[in-house]
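Take a look at this one chain, the form predicted on its own, written out in structure tokens.
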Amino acid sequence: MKLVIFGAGGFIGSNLVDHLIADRTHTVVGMDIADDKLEGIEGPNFTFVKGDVRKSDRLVEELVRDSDVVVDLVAYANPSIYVDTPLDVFELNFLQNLKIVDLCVAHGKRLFQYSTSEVYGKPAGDAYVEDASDLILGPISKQRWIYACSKQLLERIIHAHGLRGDLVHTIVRPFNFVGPRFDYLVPAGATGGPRVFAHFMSALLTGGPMYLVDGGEQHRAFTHIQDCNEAFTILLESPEAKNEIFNIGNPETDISIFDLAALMKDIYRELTGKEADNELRVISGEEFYGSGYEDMDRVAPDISKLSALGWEPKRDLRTTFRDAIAFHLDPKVRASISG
């Protein structure tokens, strides 16, 4: 098959490209505004197209038209942006993605839409179940929910097209993917920005504080990016995956953010031989991200639906974070680890 991946230059996209082109089964075209994470990823079955989907309507339509499968990874995934510029989040995560959905309908292409585990919102039950759990979001005054709301609305429209019979789709709900090429790190001591790994890793490298938002009591379940790639392959090849929603996560890795800080310090010590004596500093969510932020505990995903297709996560919590931390260490340390 010929796949086009929008957002191929990001953390998930670059790892997915690397995974897909390795066995040369498929032809992959990737589009993004930058390709630095794709450095060293090359092969006769991969082509990179540099461009911004927001400014390249004709190019995007050509790429969709000439593909068999469209993989849409385009999104802002940064809580600070949800709070500071919620309209930008809505315009990219919903309106721009809706254009890609419409193109898939017009040209009869199968769509893989990467959504988010945040669509579940606040916990209601012991696990998040794709086709059963209620989606419970916070008040309008907490504008951080515009991210989850935009993703949820897009899912509902994709589902409606499936019901009408004019779109074949698979929706993926990622649960805290972690691994090599992870997003980007933040300046030492910075607040706001991307997810917890970026802050904790930056602190380990610089000796800065490890901020515990609202005390770090929130729980998250993390998933190794390679487990996610293997799940994608199964979904791509399974007829049962068409017009369905799937959690991709690892319920066995559930951990509090407080305990995650200790785990990352321990792994850093193991890999470098250096003590990680970073201060653990408690900070409120609104102080860290800004007014309009809201956080909550989360339960782990139910993955029985995907497991029924033959997938199980293989990498445990320590391996997941060991691989991610190693990627950001000195190249010599990284080489000795991979060797």
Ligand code: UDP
Second form
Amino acid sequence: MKLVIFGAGGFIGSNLVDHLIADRTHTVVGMDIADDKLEGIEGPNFTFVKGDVRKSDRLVEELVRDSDVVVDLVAYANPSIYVDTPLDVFELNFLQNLKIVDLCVAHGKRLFQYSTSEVYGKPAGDAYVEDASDLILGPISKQRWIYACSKQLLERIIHAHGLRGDLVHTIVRPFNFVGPRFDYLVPAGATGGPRVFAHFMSALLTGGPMYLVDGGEQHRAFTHIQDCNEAFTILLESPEAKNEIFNIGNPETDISIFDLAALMKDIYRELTGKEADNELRVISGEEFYGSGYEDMDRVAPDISKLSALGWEPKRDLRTTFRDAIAFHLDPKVRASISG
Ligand code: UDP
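Since the structure above is the form predicted on its own, I would like to see how the form predicted in complex with the ligand looks, so please show that one next.
Expanding to the full complex; the earlier chain stays at the top.
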């Protein structure tokens, strides 16, 4: 198959390209504004096209037309961006993605849309089930929800096309993917910015504080990026995946952010032989992200739908974070810390 991946240069995209081109079954064309995460990822069945989907309508249409499957990963995906520039999030994560949906409809192409676990919002209770859980978002004054809201409306439009019979699609909802090439490092003491792994990793490398937003009692379940790549291959090959939504997550890795700080310190010591004596500093969500932030207490996936297609996450919590930390201990990566 010939796949075009929009957003191929991001964390999920670069790992997916690496995975898909390995066995030479598929041909992959990747488009992105940046290619630094694709360094060293090459093969005769991979072509990279540098460009901004916001400014390249003709090129995007050509790439869709020339492919069998379209994978859409274009998105801002950091809470600090939802708080700082909510309109940019709507513009990119909804309007630009909608253009890609429309092109898939016009040219009869199968669409893989990467959505987010955040569409579930904050329902109380059990693990989130794709076709049954309510999607509950916070008030408009908490602008972080524009991300989940944009992704949710996009899902609803894609679903409606499926009902009308003019689009074959699969929607995936990622639950805190972690691994090599994740996010970016920040200077000691920085707030906002990337997600929790990158903040804690930066602290380990710089000796700065590890911030526990609102005390770190909230939980997340993290998923190794290689498990996510394997899930994609199964979805690509399963006829049952057509016009369906799937959580990709690992319920076994549920951990509080407070405990995650200790776990990452421990893995750092194991890999480097050095003690990590970073201060754990409690900070409010407002102070860390700015006003308009609101958190989710727990983000737990139900994965029975994807498991029924033969997928199980294989990497445990420690392996997931060890692989991500080891990547950043590479001296070349370490040199990229700014400040
Ligand atoms: N968080 C934290 N310290 C940090 C960065 C984030 O305590 O340095 C918290 C954040 O408030 C949230 C959790 O960690 O409760 C996960 O945040 P992240 O941005 O990684 O992802 P998401 O909220 O999208 O799951």
